[in-house]
Structure formats: structure tokens, C-alpha cells
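Coming up is one lone chain in C-alpha cells, specifically the form predicted on its own.
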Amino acid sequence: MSVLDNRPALKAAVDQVAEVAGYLWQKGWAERNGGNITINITDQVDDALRAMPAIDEPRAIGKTLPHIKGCWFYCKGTGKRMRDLSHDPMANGSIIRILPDCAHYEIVADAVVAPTSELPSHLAVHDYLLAKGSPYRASLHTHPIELVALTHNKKWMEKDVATRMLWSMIPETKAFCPRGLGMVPYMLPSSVELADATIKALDEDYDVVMWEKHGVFAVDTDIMSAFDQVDVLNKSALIYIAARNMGFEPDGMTDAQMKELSSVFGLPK
């Protein structure tokens, strides 16, 4: 039995992380045990389940987090694998809750399998994202192959050029994705000045972030809404790619055309 039985609106909360999965294997951004996926499911979690007692001992996160004291998160196991969650989500990650003292979790649900070994940077981003009263419970880090190519390119790796890029490549980039793309230099995987890089970003209005040579992490109000941005910023990236392999630079939007799509849509100039 699971706890996710008799609990639908937690069970529809893991299932899309599960679907979510399995478009991330599809697209191929998910090799091998490669991304990481964390969902705030506090508010899904009913008085029976916050009184389940947990299945191992506590554990630390490595750094002390105020703002997520008592919250309850989903989180893809260490070393699984997207295809195998996409059909087993509860086979290959974990619902955990935070301990009073902020700095330690449990793991309750459903079998002992240890959370991500990214899971302080992204606790460390849901505390931010609470501190800071955002709606935003999904964290999503996956490795789109077109925007990585474009990170192997100083030129894209500048404050705002890609965004300006990726926007002209298609009117619905701006409309989905209306506060860009964020650029982190390259830093070591899982470390912690990788994770205050990230929050940084973030901080500066973006709601996805590039990491050089690595992959996207992106942020939203649920998962399925993240993998939305990172799949629209990819498919300008493909659209500008498909253009330069045809033998020419492509036009884009015009600054004009851009403008007019603002005003329309009520986006960020």
C-alpha cells in the first residue's frame, strides 16, 4: 500500500512528476540517472500522513533552512533514473519532511531511497522561494540538449544575449517564457557555491537559469509548468540551430515586433 492511495490530490501531484519524467527521457534529457526533480507537497499532506512515523533516521541537509521548517517535499531518488520514475515514482523517490531544527529531514514514503545528492541546492531554493512569498512549489533541473550547445559559446553566456536570441526565434518564447533566461558560469555540479549562483539568478527575476556546460534549472508554480519553459526555450534554440545548419544567421523578431508583443500581451518589456 502507498500513501499516495485515497489521497488524490497528492497522487495527482507525484503523477505529474511522473509524467513529467518520462517527457524528459523522451526528449533526451535525461541520460542515464541525469536531472533531479523536488515538488513542495505541504499542501497536500492530511493529518493522517503528517502522523506517520519515518522509515529511517534522520538525515542531514547540510545547511540550516528556516523558511521550509515542517514542509514535506516529493524527491527523485539518488541515482534513478527519469524512465524508471515516469513509471514507479514512488520506487524511485521519496516524500520527506523537514525536522523542527531546519537542518535535518526524514524520509516517510514510501521505501527508504535517499533523495537527490542535489537535494540541499534544492531545498536551499524552495527556502528562498517561501522566504519570499513566491506561489512557485517545483523545482525541475534537466539537461536540454540545444541550450547546453549554445552555453559552449561565450557570446551566449552574456547577461541577456541568448534571451534576446531566444525570444525573436518565435512570438510564444516571450509569451511563456516573459522573464528569460538566466546564465550561471560554470561551477562544480551539486556544490554549494553553484547553489547560491542559482538563488542569485533567480533573484534577479528569472524563473529558469542555464548552467554553463551542465543543464537548466528551472522553477515554477508545479512541475508540468517548469518543463513548459524549458521546452519553449529549447524549441527556439532548435528553431535558431535549424536555421544556422540551412547556412544562414536567421532574422528573428524585430525589436519593434518584440515591443508590440509586450504591449499586446501585457508582457515585461
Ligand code: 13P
Second form
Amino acid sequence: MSVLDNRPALKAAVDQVAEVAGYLWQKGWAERNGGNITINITDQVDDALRAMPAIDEPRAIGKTLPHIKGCWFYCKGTGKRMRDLSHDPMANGSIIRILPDCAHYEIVADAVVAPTSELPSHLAVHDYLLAKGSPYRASLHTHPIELVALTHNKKWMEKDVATRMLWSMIPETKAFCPRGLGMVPYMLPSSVELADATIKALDEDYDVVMWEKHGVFAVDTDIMSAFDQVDVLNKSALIYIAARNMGFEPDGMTDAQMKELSSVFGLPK
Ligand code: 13P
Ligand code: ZN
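Compare with the form predicted on its own: the form predicted together with the named molecule:
Every component of the complex follows; first up is the chain already shown.
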């Protein structure tokens, strides 16, 4: 028995997480337990699920987050593998609800799987999104090889230098990641400082931010769309590397071509 049984909307949302987890593994972005996913499932929770008791003691979030009070999330489990989650999301993740004090959560289903170590960043981001009335309900952290490699050079960590290069490799990247790639300097994984810096970067108008020498953090309406944003950015990084491997620095699209694209597609920047 699973809480997903007879709840098609909830099952569809969790199944989409499982599908994306499979892609992350196939792409080589999810070594061992690398990466994590959370989705806000509050709208898919019915009264019967709401009435279910917790299956474990309350745990501290590490932050007080007033806007996610009473919200529900599906979270990848800490130490769990994306490749395992893709086959069995409820054994490699859990459903949690945020308690009224906004500082603790409890696991409701299906098994006592402790949520990802990056929960402070994920929940702080969901809190930020709800506070600003955003329709975004999904957040993804993953380790895309080529994008992480870029952050090992100070030049690419400067504001919007990588964005400009990545956008100019192929028109789709600006069209489908229209806010570009924010940069967060190295901070300890799972720390509250990293959560705060991530929100600051998202607030500067990015949907995708890099954690220097670690990975990427992306938000969107659903997890497939968050994955797509990272996928188009990493594709551009691969094109850049392919050109460099052919022995030349790629020209990139011109400023005039990028401007035309922005006006035709109605892009913000
Ligand atoms: P978890 O297994 O705790 O989700 O951690 C993976 C990770 O990528 C940490 O940054
Ligand atoms: Zn990580």
C-alpha cells in the first residue's frame, strides 16, 4: 500500500520526479546519491491524506519559514540514489508536512526516509516562491559535469559572463532559460548560508543558479521544466567545449541576433 494509490494527481507528480531522476542518472549528473529534488504537492493532498498521522517524530528544518506553514512536499531521501528513485520513488523519498511552528516537519508517508541534506535550501526556496506568489512548485539540485567544470574558473563566476556565453551557443538556450544562470560562491553543502545565498541569487531574477564547484539549483513550475532549463544550459556548455576541442573559440551568436531573438520571443533580458 502507498499513499499514491487512488490519488492520480499526486501519483503523476511523484512519477514525474521518478522520470527526471532517471534522466539525471543517464546523463551522468547523479553519481552515487548526488543531487536532490523536492516538489510542493500541497494542491494534490486530499482530506484523507491530511488526516493521516505522522510515521516519525518531528524534525527541525534549521530555519523558520512562515510561508510554507501546513504545506506538503515530496523529497528525495538523503543518501538515496537517483537511479533507485527512478524505479521506486516512495522507498527513496518521502512525503512530509510542515508543522504549524514553521520550523519543524514530519514524515507522513510511505516509509521513514529522512529527506535530503539540502532540505534547508529546498524549503527556503519554496518559502520564498510562495511569498512572492510564484507558480513554481519544483526545485532541482544536480551535478551537471560541464556546468560544474565552468565554475572552476573565476572568469565564468563573474556575473552573467557564463550566461552570455551559454545563451550565444544556440538560440534555444536563451529562449528556454530566459533568465540565465546566477552564480553562488562556494559554501558548505547543506548549510543555511548556502540556502540564503541561493535565495538572494534567485531574487536577482534567475531560475537557475550554480553552486561553485558543486552543482546547479533550478526552480520551475514542475520538475520536468526545471530539468529542461538545466539541460539546455548544459547543452550549450557542451557545444562550447566541442568547439574548443576542434581547436577554436566559438564565435557565438552576435548581439544583434540575441536582441532579435529576445524581441521575437518576448524574453525578459
Ligand atoms: P542528499 O543525498 O542528502 O540529497 O545529498 C546529495 C547532494 O547532492 C548534496 O549536495
Ligand atoms: Zn550536491
